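Read the single chain below, which is given as structure tokens and is the form predicted alone.
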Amino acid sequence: MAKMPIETAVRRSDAIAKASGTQKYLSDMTFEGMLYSRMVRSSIPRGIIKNIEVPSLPEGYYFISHKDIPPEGKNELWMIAKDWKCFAENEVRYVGETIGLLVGPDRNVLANLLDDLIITYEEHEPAISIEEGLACKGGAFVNDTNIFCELEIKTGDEMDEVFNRADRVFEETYRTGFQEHVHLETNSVACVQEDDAFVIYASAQCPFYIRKSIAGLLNIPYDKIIVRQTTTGGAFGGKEHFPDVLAGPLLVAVNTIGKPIQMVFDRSEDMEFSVKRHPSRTIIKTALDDKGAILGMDIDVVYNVGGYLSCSFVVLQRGVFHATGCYGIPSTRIHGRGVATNTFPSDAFRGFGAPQTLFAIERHMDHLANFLGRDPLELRNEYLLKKGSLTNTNGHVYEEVKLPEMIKQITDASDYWRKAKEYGRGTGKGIGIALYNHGGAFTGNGEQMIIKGHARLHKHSDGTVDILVGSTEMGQGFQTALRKIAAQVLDLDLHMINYDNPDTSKVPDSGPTAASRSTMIVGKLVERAALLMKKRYDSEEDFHVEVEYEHPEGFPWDQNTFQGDAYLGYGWGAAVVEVEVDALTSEVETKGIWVSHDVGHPIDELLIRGQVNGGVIQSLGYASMEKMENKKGYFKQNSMSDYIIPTSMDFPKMESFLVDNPYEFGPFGAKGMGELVFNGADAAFCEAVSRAIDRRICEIPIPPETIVELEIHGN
């Protein structure tokens, strides 16, 4: 193993158990005396709870609410803020807000009790859309303006001056909708009392987040809550903060009842009553000189936060910091706001705010090129970021940017230039290109000031080594990647390295499994710890080593002004998509997909290919078919028959390239990549369709019925 290059593919450590169906998930687990639970949720988007009429409960059944939180506890879940209630007490802010919990030994009885429970409300007028939230429809319910969070960043000259000297101005508005995570395993949590501690079993990304979030409900120390991650069947960000919303009520219930309790969502629950990707509205106004050169961009970004803040301010920050994409714009002003609405709170989703604004800037570059009578790729090439370029936070790009090489790879492979000239607009055939990036790890000072990740390695007397970190495997192959890193450094076979699902009582906090930081940051911690262990491995039988994150010098950041180096390194991507649109049905057939990515140096090429394939197809689903509508506060789609996701039949095999560009601060040169691969195929798809039907596309998704409307009514 150790003599093989690190990028050489190996069989995943979880491959056999998952492929054979022997892997156990939380829904497979039982505990002695275990009870089941069903959430009692608000059925209106906004109002006041006037009365809760609980049916007569059989012996052994319970109704749990905010009244069961002990006097010393507080009815709050501590995510990034503490505004999200564990149980609604008085007001409700969205359909599906947790009001109570029904608990008992028979799930059928619980379902009947839920049907018989009656809640009376004083209904208030809700604000559902971004525009309604900004207008404070029904009256503001967050601050005086319904604005949860806000920031503004600037570079170059003042915008008023830039637009005063402009010869022409080009402005457009871009929108993206909700997107459902559709993780293979639905949300699920169990809680068990062991001695004087509470043990949370959770299908989750961030075990230490759960512990911090719910401890205040009982006002107990963190170490009295033990979180054990169970094998997690997918997450995509949907299990970053949302497991707190399940674990909190269960903790209160177990504290009250004294028996183990399990909660497992069914698919319709998961789709109707869980967090989604933030819908967005981005307005880009570009000033041009008399020769068509870009003088500056004024960008306004608004994300629909929903009823509670959760991690939306951090999502908004990343969206703002990626709003100019892969381009160096002479002067910028980017204003970001997160608006409160009476919809289910939005939260983390692969890309974490960047896909929304990257879609907007890529569509803007396409439409701007059309406005100027130029090829979109030629225009892009004039403004590409490169090593030393200034970012929109007045930081710098420190790495070689290999976008020209990547562009050549995919344009040659796809025959882009010929097809772009040959396929006339409106001929039913189209080809589009998009460029994208993604800042690795937490923004700004997050890693050194907030996360402060740790990793520990333990050598046993038999020579085996345990990796002890809080990071989680959720289908992305991280357990395999981390074992490879340790084995390579220690010159051991893979079977000598153990890495189990984390237990917060046994592993140090290495930070959340999010933000494309796992391999880049935690992998580097494991590499450093393995180097320390290697010096002692032959001379000591049973010992451990532990390391803490160390931030490289020379990357200034001011969290108060959001100025400086938001990210130490970026992943980079380029995508070409070719389509053909049926003239009768407006159905789109994707004829080809070509992508290239810079993820530093790959830890395992097969894992990388899997992430690329999944992320690109997920992005194409976001653009083409994943329509999730919220009408009057209710999600219309709640099953796999009406929320459509891509299958292997919907898109052709893609051709994928990697460029080697080792990252100085990553293990074996690796950078973050799990989110990067989502960030651009959607825009390339939309440009291809746009050329095929000769219509501007400024909003996604664009299923066939939307294309029909565009063809009939125009832009």
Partner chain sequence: METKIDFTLNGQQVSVTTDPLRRLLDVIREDFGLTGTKEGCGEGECGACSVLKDGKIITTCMVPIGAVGGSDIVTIDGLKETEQGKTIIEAFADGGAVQCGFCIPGMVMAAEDLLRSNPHPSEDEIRKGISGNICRCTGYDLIVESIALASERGDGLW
Given for the second form:
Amino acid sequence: MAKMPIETAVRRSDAIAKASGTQKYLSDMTFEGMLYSRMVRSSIPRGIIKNIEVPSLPEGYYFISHKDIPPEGKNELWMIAKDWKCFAENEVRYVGETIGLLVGPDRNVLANLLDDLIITYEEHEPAISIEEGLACKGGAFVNDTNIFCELEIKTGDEMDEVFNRADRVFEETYRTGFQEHVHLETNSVACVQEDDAFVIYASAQCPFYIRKSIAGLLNIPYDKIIVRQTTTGGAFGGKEHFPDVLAGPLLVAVNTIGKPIQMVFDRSEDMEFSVKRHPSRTIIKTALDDKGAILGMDIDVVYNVGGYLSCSFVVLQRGVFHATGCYGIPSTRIHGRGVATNTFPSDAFRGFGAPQTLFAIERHMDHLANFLGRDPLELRNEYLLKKGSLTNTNGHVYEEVKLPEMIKQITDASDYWRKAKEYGRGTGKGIGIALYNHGGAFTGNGEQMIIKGHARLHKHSDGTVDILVGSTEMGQGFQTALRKIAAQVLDLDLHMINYDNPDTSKVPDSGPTAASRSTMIVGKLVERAALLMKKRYDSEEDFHVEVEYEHPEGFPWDQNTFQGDAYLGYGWGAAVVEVEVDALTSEVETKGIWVSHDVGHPIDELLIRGQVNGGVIQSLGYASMEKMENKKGYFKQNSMSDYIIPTSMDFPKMESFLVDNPYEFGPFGAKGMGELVFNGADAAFCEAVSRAIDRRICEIPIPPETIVELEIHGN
Amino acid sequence: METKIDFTLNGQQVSVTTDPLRRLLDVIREDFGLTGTKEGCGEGECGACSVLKDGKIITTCMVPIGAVGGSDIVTIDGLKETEQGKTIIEAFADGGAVQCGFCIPGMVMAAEDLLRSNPHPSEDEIRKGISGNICRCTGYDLIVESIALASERGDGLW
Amino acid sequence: MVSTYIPKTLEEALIIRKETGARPLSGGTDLMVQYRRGIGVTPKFPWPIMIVSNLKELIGINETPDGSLCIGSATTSSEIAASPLVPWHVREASSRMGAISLRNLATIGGNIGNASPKGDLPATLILLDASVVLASVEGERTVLLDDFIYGAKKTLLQDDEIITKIIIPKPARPFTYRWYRKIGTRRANAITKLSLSAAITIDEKGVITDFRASSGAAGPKIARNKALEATLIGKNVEDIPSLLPSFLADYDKIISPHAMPEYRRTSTKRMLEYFLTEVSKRPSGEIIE
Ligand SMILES: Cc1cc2nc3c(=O)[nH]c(=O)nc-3n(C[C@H](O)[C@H](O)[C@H](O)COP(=O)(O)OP(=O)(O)OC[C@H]3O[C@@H](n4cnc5c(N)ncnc54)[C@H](O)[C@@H]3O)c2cc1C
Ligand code: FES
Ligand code: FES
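For comparison with the form predicted alone, produce the structure of the form predicted in complex with its partner chain.
Below is the entire complex, every chain and molecule, led by the chain shown above.
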């Protein structure tokens, strides 16, 4: 193969099968004797189950509940915490909590049975909003305080002392709402028995997570559960832990019934009864000296966790570590809390806690600049993190920060300075900018202490090579990226490299496909394995090599005090958005989008453009239209016509730049980027709207209704 | 109450005897095993279930099979065998339009419907033409460019 | 299981309707979605159904001898949007319903039968004083659409009747200026949050001879008030600026006080004010944008 630079775009290996409809997703698969299932869920946000009246079941139909968990098993799903039950027994904490499964051969009959199944409850008063959770409305149900998790980090001087010294203080509260993933393929899992093992087929990000999470239900060893990822129609974090909630009950049901069972959510179930992005409230209080310089920031972050903890403490940590954004602030105190409420548990979603606090700090910088009578970009430039700067966990920025170059790219391309001046404020036209970053891979030394990923390469006698890792393709192009890395190192044609959807009985655990760690960490493992294989490739026929993760030196971290280098490196981003607000209807038209990203060295320019485009549009949807309200425990938007996400007409074509900044510990200099690209366009959009209507915007989403209210009533 | 319904499916004369209120989508996927047509929402919003009915694009999750008698239905499984279908699919692959892929068969149908009525659409016309098809992964730019690429490569096909 | 009928002629349909009370299902875009029950599950209806979308008698657009336009109830939004015979307001509204794939299914009879305040066609049809023709085995009757839809999801349709056509009368004189704006939840493929249709006719002397406005999604029913419209009729177009404040204040009262009042009121007021102000400047085009 004539060697092309790694960044040269190739055709994705999965494109033709997907575009021609021949690629099978879970709902396209059937198994011999397969039964269908429907979830029986709590219809109230908080209370005690008094009675379940199951209608008389025809022959071949079953109702499965916690009573079907064998005595040696435990009714719990082991995510990060073990608090989330497989089936509610007594207490229910949110609308949609799994109570049982109805299983049988005909979906029409199941739908009728579901209609006829009656559950009676003793209802308790729920707490829904962050404020209600903090106030322990209806009585605390977690830790006497409803605080599920909490952390505080500090740098520089003591906050009291900093605020005593301050000449002026600027304080604001920022809020973000629920966001639904709307992966086009809904949650889908099937379970079948094969020899003496249970096989879980799942549309999922993390096959090994599922295995760990559900094995305890039957108290069986991990190797008696095989998880096979099926081609996954989008995930965005929504299929990181949540597939466990389908796989657990299915495992219990198959163990009881002995036949293959499938469960595919329909869209309304997926909307109403699946995890969401954490709603947030962030209060930022900034101390300023008499010249307007920032002395310190005191930041209070609260995330709405919902009924169970799941991975929320990790999400909250990431939120806290990103709360000062791309800025070096002399003294900081950041306090984070995750509050229990009676809403569907919040969970992973692209950005994993970072977008909420980054939104807050970016809005804060804009409003602070306005407060000081300064240009928002000039103010930002003064505090930009640089190589070697101290982070808010008293760690250091490891890489060169190319934000100045990136800012120049997008301000030039968008003609930012001219437009900013010309449009001014309140003219109906506006342009805004935001900066953002994203710490790559697991927090601190998690890659070393928690995951310790493995990757294996197998060479067959015909010269082809299999990549054996637990990481998954869910649309982001990872299979193509990994194959390119291996092909490039081994000097082979791309078609000589195979990489199938993982099967936990065949591949080593390389850790979850999450935290933007796949290219950076697993890609590196594959690069290392390929280098080892290359030495033996010509001389040996059929062999494999396996490598284990090695943590780079010089990144100290203490997970108990949250001190040190929270991440091994950051991806960086900058976005400019230009809008026009309709004078009659206050509808916002986005006129232009310019973004620049530092993703290390790109592995494939086309894959990256796809990720950038998709992530930025998701972020703009989050800011502008994706409104999901929870009223008394029920999501009000339960269909794709109520909860709207962007169409091809909502945003114009964007201009996207990259800077080359090879990352020492990534394959071919690459680092993570899947989440980074979500982290900032929302704030840039809000700033553009804010300038167009001359009002402060501290909350997203910002639909035209809110704009009219702001226009009429002011801030 | 089962009824016999005759129609043309991907060029073949077919017949099903079934409840006339079953969704065309379920009949295509389950009775004929044509799983290229996807269900993304079941409520007419996403376009993943799109097919051509008598040459016009429709969403099959809203159509009872009883309304289909005598019609000519073309699904992705039929379109992919045609020159037009192949041209669009190849352009999608080369243009980076495919990510998770779940929306893509429906997008290909929308592209075909658009190119039939407008073989050389502008960017705005493409955006309009696929506005009934939701994609959560791509942000649409590469899909739009890929349709332009198909239009260019398939000059004269439509 | 309730029965389902697929009549071959209108006559057959009317008999089935009379004998079984079966509900017409036309495009199905409201019914199939509203009564869906999940993947692989047949929608379940509380009444028998008859599929009318293929009845030839219900499809088509033609002009009647008196110059009115007659649209068959099973005519789709796509067909309506593409027909040069159809008045501009109705074409505009048709072409902005949902997405192409929806417009190829959704019918005008279904849009009216569904009687949702958010339905796009009734807002423009009511502006144009359209009527519906209702047929039963007993015969036909014609009812003004504004009366036929008397509340949210409420119509005067009798248990033995089917909507067969929609009649749009020709205005006495062609409108001088027209306005239509749909505010959707997003820029495409969107349900209406608010719409405003308006038209005005001005004679050679500058006197307003006809003025109409209707607001969609602004309350339980399409909001149109002829008495209020009449306050502008007979006035000179030059006097619009001085008449506007009181007119706008009165129009505001016909919008439902419930749900998003601030947004609906403000946007409606701004749009009407803009339309009438532009009109008073007597621009050259017919359509105000
Ligand atoms: C994704 C999506 C987007 C949509 N977007 C829009 C939009 O932008 N604007 C809009 O206005 N609507 C919209 N709708 C709603 C719907 O498409 C329209 O109301 C459509 O016109 C209904 O027509 P249909 O033929 O499909 O109705 P059907 O579902 O067949 O029937 C609707 C009702 O009308 C009755 N009916 C039908 N035909 C007759 C008849 N001949 N005589 C008596 N009663 C009859 C039925 O019994 C039923 O009660 C949307 C729907 C969906 C699913
Ligand atoms: S599945 Fe039919 S439009 Fe979404
Ligand atoms: S490629 Fe995933 S939804 Fe379009």
